[in-house]
Amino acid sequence: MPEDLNWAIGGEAGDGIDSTGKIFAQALSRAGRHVFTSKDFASRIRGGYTAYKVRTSVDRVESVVDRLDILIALTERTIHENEDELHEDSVIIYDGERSTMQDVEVPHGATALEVPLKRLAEDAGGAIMLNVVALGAACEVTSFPIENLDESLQKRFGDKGEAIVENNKQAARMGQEYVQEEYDQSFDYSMETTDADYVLLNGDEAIGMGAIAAGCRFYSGYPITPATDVMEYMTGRVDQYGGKVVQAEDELSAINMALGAARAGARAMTATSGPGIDLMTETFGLVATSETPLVICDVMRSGPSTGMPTKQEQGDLNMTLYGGHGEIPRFVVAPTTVSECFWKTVEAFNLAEKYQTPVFLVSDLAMAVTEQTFSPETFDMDEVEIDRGKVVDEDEIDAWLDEQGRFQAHFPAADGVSPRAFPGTADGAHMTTGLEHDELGRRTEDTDVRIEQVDKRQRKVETAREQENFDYREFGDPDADTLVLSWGSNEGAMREGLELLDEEGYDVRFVSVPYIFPRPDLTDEVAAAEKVIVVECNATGQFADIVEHDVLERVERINKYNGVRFKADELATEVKQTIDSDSGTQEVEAE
């Protein structure tokens, strides 16, 4: 694993934890260091524990770990919440002058730095800057050049005026100088800087960026954690390309607006989380029956019902696969990394239009809120390809008219994909309905036509299986006796976990699956392994059930459903214990 440093700030919601964490993450990124962040926050505006953690290294990092080196504790609870991750070299920065922090018990072995954060912030211009004072103190502890913080402060506060920016820079330096003057000791941390250039973004932002790059020109949504950042990213940006973002009154309105825009010829998308998917299911069947290309993004969170809105879970898999009455052709694509959120979004739009069917783009909270660094080349816009499918214009439409000159928008093509004419195309006028219909879109209950249209819609999936590359991503030892399967955001933790397992002499083959339907055939991979383990963040093992259904073999399961993402070292331990177990099928609940 890379040589890293793990930093965190914790306090209550409303204490500016998120913005402070982002400022530090951006400073590290601009200093040429890789960054991987995680958040722990309550579903409330003020109060309740919240934390922002940053793992950083000059080498690539792809997961969080069970170790915390530097902790800025704005509340006593912050120390208690992170006690298990602190070690004898950890440094805790807190304001000992605050009445709530005067009796703080620092875990044995850790170093306590009492820094009068509020008083120094007031001296710099205002108590509101106390978090920035703490950042300056952290820079001193880690030997991180404080100049790297300046650009992030400029970006964060630049629109508030130069005086505010200068006050924050001064606050940071006062924190740094206080540690220099009051603590005559050397710390064990030194963060190297490089000339590397990185982009820092989270999964929701990558989806929004991918949508714009893919040509999405209409987005409708209703704010819901953790999908709202998709809409926030696109707002203002898509307008520059002639697009529009609309905040609807609810999720049902959002998907219906997106459906209307797609029918009008625009590439359209909506994004929500589990409760919103429940509401959108009513329209989902209409999207498929009317053969309208639409991307529906589900950023999963803990459920059911309201559940835990700000906690991790991969519990919507069955909903995206089987949701809706009747038999609905669909695609389900699940990015496995933040960068793949961009590329799989582009692919989702192409699949939607090539096969004129809805596409579920499935992410989760862990990926949505994680900021991670990438080289700019990772998102090379010249590599983006847009395929709008069987769109016909005035020169091509004659081939799709019946004997009476009527456009056959639902023609039973051999590959299942009918011609598509945008509104305004000469001779392309047609109707479409959610009722069963004939090739002209007219309602019908004719039994032969019913069979013809159902078979036609289902052929799209088989055509896609033949024409598309629904393959998996593979890591580790391809000849290992142990096969680990997973999907979604677990890839990074498992990839780093492979390094830990290798150090202890465990050879593991890891297959990460980004396509849930259609999906790759894993029969040969499972047959070649002596032990198969499926890793996922839900209680029942929804993906494991699918694997067992496909390959007709039992698999072992590592399920985590406490609302917290997998960590690399934790996952390596669970895999090792499962490998060493002599039992048959064993379910392991990761703590």
Contents of the next structure:
Amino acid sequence: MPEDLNWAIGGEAGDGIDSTGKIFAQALSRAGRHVFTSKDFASRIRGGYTAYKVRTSVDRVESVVDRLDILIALTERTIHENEDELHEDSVIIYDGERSTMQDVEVPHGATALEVPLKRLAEDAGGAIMLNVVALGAACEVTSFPIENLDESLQKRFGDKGEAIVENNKQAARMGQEYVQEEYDQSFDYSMETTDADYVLLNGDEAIGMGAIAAGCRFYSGYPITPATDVMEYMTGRVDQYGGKVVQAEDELSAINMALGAARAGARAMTATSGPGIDLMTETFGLVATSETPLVICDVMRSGPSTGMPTKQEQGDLNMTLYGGHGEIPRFVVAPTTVSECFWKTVEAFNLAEKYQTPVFLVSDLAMAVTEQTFSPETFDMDEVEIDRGKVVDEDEIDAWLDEQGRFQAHFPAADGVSPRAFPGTADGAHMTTGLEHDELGRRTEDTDVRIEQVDKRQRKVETAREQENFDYREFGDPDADTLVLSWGSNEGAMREGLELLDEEGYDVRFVSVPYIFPRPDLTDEVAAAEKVIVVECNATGQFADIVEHDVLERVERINKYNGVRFKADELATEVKQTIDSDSGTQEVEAE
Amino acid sequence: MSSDVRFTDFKSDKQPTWCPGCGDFGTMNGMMKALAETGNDPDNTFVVAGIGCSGKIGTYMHSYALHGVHGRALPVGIGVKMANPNLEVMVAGGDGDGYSIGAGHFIHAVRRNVDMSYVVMDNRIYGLTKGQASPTSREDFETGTTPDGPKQPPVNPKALALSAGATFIAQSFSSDAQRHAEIIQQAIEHDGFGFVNVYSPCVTFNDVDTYDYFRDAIVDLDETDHDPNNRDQAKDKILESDKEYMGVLYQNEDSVPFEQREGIDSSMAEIPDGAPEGAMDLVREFY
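The block above covers the form predicted on its own; next, return the form predicted in complex with the partner chain.
Zooming out: every chain and molecule, the one shown earlier first.
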């Protein structure tokens, strides 16, 4: 396990928990430390428990663990909520002068640092800065050079004026000095800084950045947790490249607007979460049968129905694979890490245009809200390739006209992919429709033409299987008897889990699958293993079902569906128990 | 755009399957005439339609066209126009398509005021599903699904549009070929969302709102002293639910289309071969 530190600030929604956590995470990142953040938040604007957690190390960190070292508790409840993760070396910073925090009980022999956060903040210029006072105190506890906070404070408060920035810097130092003077002790924590140069971003931001890099110019969406950050990221930024974000009146409108923009030749995307995907489903078939390239992003959250809007789940896999009436050729791509959110988005646009199909880009809440550090080169824009597929211009269009000079937009090509003419192209005018149609896009019920067009659309998938590399990512011991399979954001926790398992003498091969459809053939991998375990954040094992379907063999399952992502140590324990048990499906007990 | 475009250039070689005498023939002819008259040609025109008899229109016309899902034609049209403001975008629909399943999109399209035209073929009945009440059916109009009538007042789409901030509201009658084409032309020429409700009678299932009824009832606003730039006058006319007007009810000549206000002035179809120049700035923002 890396030499890491787990830090959190918790309080009520509206207490500035997020921005304080972000200030600290950015300071760590700028100081050359790796960061992995996670959030506990409730579906309300003010009140209710909320926390921002930061795991940091000089080595890369890919997941959360079941341990908390430094906790800034703005409310008493914050301590209770994290009780299980606290230990005898934990340090809790709280304002002992607050009336509500007079009788705080500190669990597990942790150290309590009473710091008059509010009083010191007032001395520095305003009670509102009490969180920053706490940050300063945390710097002292961890020996983290406080100067590193300054740039983050500048970034956060710069547009409010230099005086505010200075007051905040002062507030931080008052917190630091208070701990220095009042608690004449050294703590076991330290935070080494390095010269490394990192950027800090979350999965939604990576998707938005990937979309702009890939040439997406039109985004329409409707606000929904946890996909809204994609829209907020693109708003304003895509304008600088000639694009536009439109907030539609609902998800039905959002996907249809994006469809219209795509038919006009723009690379277009919409993003939503489960309930929004339900509403968009009507249009999936239209996108596929009109052969319009479209990227539809589903950032999953707990379902069904409104479920738990701010909690993690991977429950929409079947929805994206099978949603919509009739048979819909489509691609389903599911990034497995925050950086893959960027690259898979780029790839999604290429797949959409090369094969003129809907591409479902499936992410989840755990990735969406996780900020992680990366070397900037991780997102090397020179590596971004754009493939627009069979777009024909005025010079090439003759080849695709029938004997009467009509453009065959749905020509049943051998590879299943027809030519595309953007509106405005001379001689390219053509009809397309959600009705079954002939090669000219004209409605038909001719039995032969129906079969020809259905087969043609399905051939795209076969062509893609031949031309694309729908591969998996592999970790651990390639010759191990135990094979763990997962998809989506579980990769980080499982990668770290491998190290823990290794320490205890368990050899495990781990395969993380970013392509759900088409997907890599796992028959040989499963056959080579004695035990196959599929790990996913849902109750029924939707991916495990697919694997069983593909390989005609039973697999074991680790399912977590309490709304919280897998933690590395917890997952390692679950895998270990499954290996040791003779049979049966293992389920993580709801917390 | 070529200057020698005739309206027949917008005709496809597909024979319409509308019932003989259907009002939609006249509605479509007027759309094609108006498109040719305003200097458009099939290669720069995008026609979007929804579902139902009205939805078939894209099939019988020749242009870039999409026939989508029920009630969702307007968002498609908005997406097309915003992605390429050089295109002439016309959305066609029916009263069910536009005022029932698509009613939400309708008022928001009006609010958004994208520069396109919206032609609704209003026959006050569901034709393709063989004669059920539509949102514009009369309160006592008896159908298979409403044997005693819908028992609710018809929607007033022009009033919905006006209250949502419409910049162009007109009404026409498909059998008055000359006036109908003129009105559609005015909608196309309007800088913003040009909404035209067209009386387009269903000869098979609606024996109340017939050609004869409209011929007798219609009042041509051109033959009155109506000032379409006067919103109060427009409001009064629109709220007269027992009157059938033809012509431009309201036009705001100061209208600036949404996409213009948003600064979209060129097609979004052109993108570089790789990430845009300076894209590493997007990464550096995260330092």
